[in-house]
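This document starts with one chain, in the form predicted alone, laid out as structure tokens.
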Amino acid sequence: MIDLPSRKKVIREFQKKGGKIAAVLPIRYPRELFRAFGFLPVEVWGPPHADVTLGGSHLQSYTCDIVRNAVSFLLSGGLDRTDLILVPHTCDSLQGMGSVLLDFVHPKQKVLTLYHPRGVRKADFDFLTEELKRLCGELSDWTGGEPPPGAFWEAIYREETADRALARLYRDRELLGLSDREFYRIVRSREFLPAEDFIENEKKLARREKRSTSGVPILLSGIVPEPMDLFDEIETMGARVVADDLACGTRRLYKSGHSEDPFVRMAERLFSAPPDPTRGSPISERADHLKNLIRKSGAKGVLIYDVKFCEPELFDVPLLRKKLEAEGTPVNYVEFEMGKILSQQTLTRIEAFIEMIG
């Protein structure tokens, strides 16, 4: 098992080298653009240890836990070492967070936004390309300069290489000899490690002969598996995660672009992601994608582990469940509040589902 550094240590080391830190909310954004400007993007997925009362004073009671915790983390000083905050318009809650930060909270960090299209038409692709250009212009204005010659393409190639390393991790997961928790710790290190470090870590992982494994195989869907104790609990219940449809997991298995225009190339990469409710993907496409994952992995059931008040996920659940169960795959939807520990109610529902499909 690789000894992974903490986010704090990675931030300190990058800043010692003269780099700047961009705190990025989930889920899609141009990593390569920030690296070209000398920023390390470090993702903020609503830390479960944040004091939620701080963010609650600025947000509606029905705001998603990721946003509530992220605002609380910011207000408690958790992002004090960062230089910039990017809030993508992944959902209405995150768009609202961007407005709250810009109009009311006014953090010391520069706040930027990135609007995502909700489709895959040519007009949507062109819109995203223009958004990336706009973001680049704002970074240039704020930093007072342009990236050094060649920095764009160097960053683009490096991130595409890291994407391929992530894809190899998933391809070889049964050969790595890792527990689910260990595997997803490495996958999620993509959220804060420089791409070059992530690539080297993937190369260091030894591949072994495929061994027989025990436990009820399940597919884990949702936004983020917090707290990570979830994987220990699933293992204790006699199950294992053999595939995922997580926003911090396979939904970001991007393919390399082909264009010689750097902005088009970045848009191609982001557009290549699998079907995703935050992108407005049709239910039929999501169902077909999940059926393919189930078939390849041998999963006996799908656990949708959903952050409380995550509307994009929740909207898809009824029809998605109907389509998957019609094919003989049981689906369990569990809504959880992000915190330091898993509630007993959440654990009981997951355990009952595993016993049912086991």
Given for the second form:
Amino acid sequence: MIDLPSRKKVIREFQKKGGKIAAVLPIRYPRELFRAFGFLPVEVWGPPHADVTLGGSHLQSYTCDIVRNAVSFLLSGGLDRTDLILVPHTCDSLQGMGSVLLDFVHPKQKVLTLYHPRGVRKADFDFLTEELKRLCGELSDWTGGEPPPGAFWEAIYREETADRALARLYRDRELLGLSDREFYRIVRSREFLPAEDFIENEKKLARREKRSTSGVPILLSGIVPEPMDLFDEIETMGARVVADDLACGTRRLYKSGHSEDPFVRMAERLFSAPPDPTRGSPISERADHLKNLIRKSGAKGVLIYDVKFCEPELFDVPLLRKKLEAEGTPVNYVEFEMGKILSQQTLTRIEAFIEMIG
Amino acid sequence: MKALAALGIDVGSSTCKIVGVDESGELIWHLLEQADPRAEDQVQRFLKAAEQKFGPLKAVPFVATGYGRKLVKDAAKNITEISCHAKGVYHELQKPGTLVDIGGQDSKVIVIGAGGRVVDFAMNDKCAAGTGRFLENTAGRLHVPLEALGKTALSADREETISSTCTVFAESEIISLVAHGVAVEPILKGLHRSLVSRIVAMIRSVGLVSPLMLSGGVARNEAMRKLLEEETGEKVHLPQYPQLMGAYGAALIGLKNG
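Let me have the form predicted together with the partner chain next, following on from the form predicted alone.
First the chain shown before, then all remaining chains and molecules of the complex.
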């Protein structure tokens, strides 16, 4: 088993070497661009430890916990060691958060935004490429310079290598001999580890003979599996996660780009990810993608585990459910509030679903 | 006295139930009490009572269900109330269909397939509206004993619309109606209608498969049965002991698994 450092430790080590830290909100952004400018992107997926009334005073009551917790975390000093905050326009709540930070909260860190297109047409691709150029320009203005020669391409190649390592982890998950919790701890270390460390860790993981595994195989969909105790509970209930459609998981399996223009190449990579409601992917594409994952993994059911008020996810759920159930795959939708513990009600729904498909 | 073959215990939010079955799966013994906050003590009391009645329980399979199922350390297995209600009702009524289980803290709609297998389910556990607590709360406010609630509601020749979807606001609405001199009966009928409409929305979300069946403590309320029939156009089938179906299903699972 790999000994993974905490986010705090990674931040301290990176800063010791003279690096800067970018706090990044979910889901998509060009890691390589930040690394080229000397920043380590460290992602913030709604840490549950801050007083949520702090964020609540700036946000509507129907804002999701990822955003509420992130604003609360910021206001309670949780992001004090970071130098800038990037808020991608993943959904309306995150766009709102970007505005709230810029117009009202005025944190000490520089706040940058990244507007994502909603679609995969040529016009969307061109828009994203221009957005990446704008973001680069803002980083350049704020840091007072360009990345050193070669740093850009070095960062691009390194992140592409790390993403290939992530894809190998998924490909070999049955050979790694890891529990679901251990596996997803490693997958999610991509949220804060420098790419070079992630690549080294992936190399260290030994592949073994495929063993027969017990437990009802399920596919886990949603944004983020928090708290990570979820995996222990699923295991105790007699099931195992054999595939995922998580925004912090396989929805970020980016392929390597081809272009020799760095901005086009970064856009190619972001566009190469599997279908995702936050990108405006057609429901039929998502359904086909999930059917493929179900077929390959042998999952007997799909558990959609979504943070409360996640609008992009909610739009897709009814149709997605209908399409998957029509193919004979049972689907259960469970909504959760992001906290330190899982509620008994949430667990009962999941357990009943596992009993149902088991 | 028939020999005890398996025990099932349902540690619910309002009541705690234990059921004993014989080799054929017939319900031969039960106890039902208001839920004790110290669930473990209550379970021990129940087990002692079973021991007094049937002798040593060592070889008797024992399955726990309900909200507090994980607190029952002596149980051979913990199974959710969804699976247990389905199993219990199927065994008694001997047919697949759609089961509505209205408990003290939540309500569920379970589509039951052949053999008592759960095919699909919907669950309301986020809001008191749509649960037995909703009725309990308002019955208390109107000073109507819980057991007379259904009969009183059905005695009304008209009904008041309760539009609030929240228990707390519904209570305010009722206070306002009482202040305007409206009689208790039409208020109660409107209240039942409001609860039934929420349940019907849940039934629609999973799709109604006939026949419609009802379990849980609220099944004893005749207004709920009547209005559910009115709203769905389906006859509602009741097991003999609707409140015991979770514990009964647990015992049957214990019996099957030995």
